[in-house]
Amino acid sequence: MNHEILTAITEKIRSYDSIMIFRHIRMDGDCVGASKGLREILSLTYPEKTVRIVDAQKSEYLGFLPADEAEAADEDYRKALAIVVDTADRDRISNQKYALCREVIKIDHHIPVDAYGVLNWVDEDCPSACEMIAALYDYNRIEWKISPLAATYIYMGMVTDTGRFRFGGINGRTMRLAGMLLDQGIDTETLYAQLYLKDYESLKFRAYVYEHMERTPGGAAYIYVDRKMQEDFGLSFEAACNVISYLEGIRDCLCWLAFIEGEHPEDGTRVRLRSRFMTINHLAERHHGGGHACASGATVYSREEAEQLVREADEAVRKYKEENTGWM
C-alpha cells in the first residue's frame, strides 16, 4: 500500500469544506458502493463539511439503495474537492460537471489511462474499487468513523466486482479488509438476498440463453442478444447485460461474450467479455473499449464486426490452451 498517496489523499480531503464524489456511466456494485461508502464514512467523520454525490444515473439491479441527488447549482461544484471512483478516463465520468470542481482525485483498480486528478491513486493489482476505499478507511481508522451502512455499501462493491470473492486478484489483504467490514455488523443475509434473487419470469431467459449460446471450436461462448430478444423478455437493457454471468463455468470455455444490441444502431452494440485464466482486455481494446485483464468491455458497430471478434477470441483462447497448461 502507498503510504504517500493515502497520506495526500486524507490531507487534500481535511483541507476542503465541500466534498463531491464521482463515479462512471453504466453504474455497478463497486462504482455505488466505494462512492457510497466514503461519503458515509466521510460524513460521520466531519460532520462540519458537505459531502455529496450528484448522480441522476440509476439501476434495476441496485434499485433497493436509496437514489442520490440529481442535480446542484454550478457554484457548489467550484468550492468542492472531487473524488472519483473507480473510473479510468474522464469521459467514462458520469457526471461530467465533475471538471467545474476545484481540484480532482482520482481512485482507480482500472489499468491507468488517463491520469485526470491532481491526485492519482491507480492499484490495478486491487480487485475493486471498494477495497481501495476499506483501505484508505483502515489507513485512517483512528481518526475516521465507520457505520454499519458505510460498510455495507463497500462491502457490497466487493462482493460483486469480486464475483463473491472468486475472481483473479483476490489475495489476504481483500479478505482481511473484508472481514473488517463484516464486523461493523452487517447484514449480509439480506444483503445477498437484493442482490441474486430472481424473478420467476427471468429464468426463462436463462432457459432461452442456454438453449441458444454458441461455441467456438477453440472454447469461446458466446451469445447475441438483439432487440427483438429483450422485447420478447421483457428485459431492460441492464437486465440483457447480466447474461454475461450465464456463460461462465463451462469447462474448456475460457473466454465468454454476450453481445447486447442498444435502442439506436448508432450506438452500436455492447460487448462484455470474461474470461478464466487468460488476459482479454487487449481483444476489448481493439473494438472500442478496454477494463481489466479478465474482465472487459466492448462496442462493435455491425454483425461483421461482431464475428470478427468471435474470431479473435476463439484464437486467442486457441492460442492461450497451446502455450499453458493447467487450464479447465
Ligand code: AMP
The other form holds:
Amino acid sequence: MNHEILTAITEKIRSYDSIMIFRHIRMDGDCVGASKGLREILSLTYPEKTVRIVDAQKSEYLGFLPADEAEAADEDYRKALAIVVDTADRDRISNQKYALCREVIKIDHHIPVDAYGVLNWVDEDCPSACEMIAALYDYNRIEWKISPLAATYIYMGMVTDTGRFRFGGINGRTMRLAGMLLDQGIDTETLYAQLYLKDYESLKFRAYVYEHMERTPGGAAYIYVDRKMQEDFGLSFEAACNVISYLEGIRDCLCWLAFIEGEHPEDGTRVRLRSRFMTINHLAERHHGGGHACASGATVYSREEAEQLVREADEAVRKYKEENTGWM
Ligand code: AMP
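Could you drop in the structure for the form predicted in complex with adenosine monophosphate? We only have the form predicted alone so far.
The next block holds the full complex; its first chain is the one shown before.
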C-alpha cells in the first residue's frame, strides 16, 4: 500500500469545500458502490462540505439503491474537487462536466490508459475500485466516519466485481476489508436478494440463450443478441447485456463472448468478453475496446467483424490450451 498517495488524496479532500464524485459510463456495481460509498463517508465525516454525484445515467439492476443528486450548475463544478472512480480513460467518464472541476483525482484498478488526475492512484492488482475505497477509509479510520449504508455500498461493489469473491486477485486484504465493512452492520440477506432476484421473463430469455448459444472447436462460447430477440423478450439493452453471465462456467470453454446489438446500428454492437485462466484484453483492444485480463469490452461494426472476433477468440483459446496445462 502506497501511503504517500493515500495521504496526498486525504489532504486534497480536506482542502476543498466542495467535492464531486464521478464514475464510468454503463455503470456497474463497482463504480456505483465506490462513488456512493465514498460520497457517504465524506458527507458523514465532513458535514460542512458539499459532496455530490451528478450522473444522468441510470441502472435498472442497481435501481434498488437511493438516487444520486440532481443537476449542478457549472459554477458548482468549477469550485469542486473531482474524484473519478473506476475509470481508466477520460472518454469513459459518464459526466463529462468533470473537466470543469478545479482539480481531478483518479482512483482506479484498471490497466492505466489516461493519467487524467493531478493525483492518480491506480492499483491494477486490486480486484475492485471498492476495495480501494475501503482501503482509503481504513487508512483514515481515526478521522473518517462510516455508516451501515456506506459499508453496504462498498461491500456491494466488492461482491459484484469479484464474482462474489471468486475471481483471481482477491487475497487476505480483500477479506479483511470486507470483514471490516461487515462489522458496520450490513444486511447481507437483503443485499443478496436484491442482487440475485430475477424477473420471470428473464428466465425465459435465459432458456432461449442456452438453446441458441454456440461454441467454436477451440473452446470459445458465444451468443449474438440481435434487436429482434430483445424486442421478442421485452428486454432493455441493459438486461440483454446480462447475457454474458449465462455463458460462464462451461467446461473447456475458456473464453466466452456476448454480442448485443444496440438501438442505433451506426454505433456498433457491444461485445462483452470474459475468460478463465487466459488473458483476453488484447482481443478487445483489436476491436475498439479494452479492459482487464479476464473481463473486457469491445465494439464491432458488422456481423463479419463479430465473426472475425469469434475466430480470433477461438485461435487464442487453442493457443492457450497448447501452451498451458491445468485449465478446465
Ligand atoms: P463490460 O463487459 O462492458 O462490463 O467490460 C468489462 C471490462 O472492460 C470493464 O472493466 C470495462 O471497464 C472494460 N471495458 C469495456 N469496454 C471498454 C472499452 N471500450 N475500452 C476500454 N475498456 C473497456
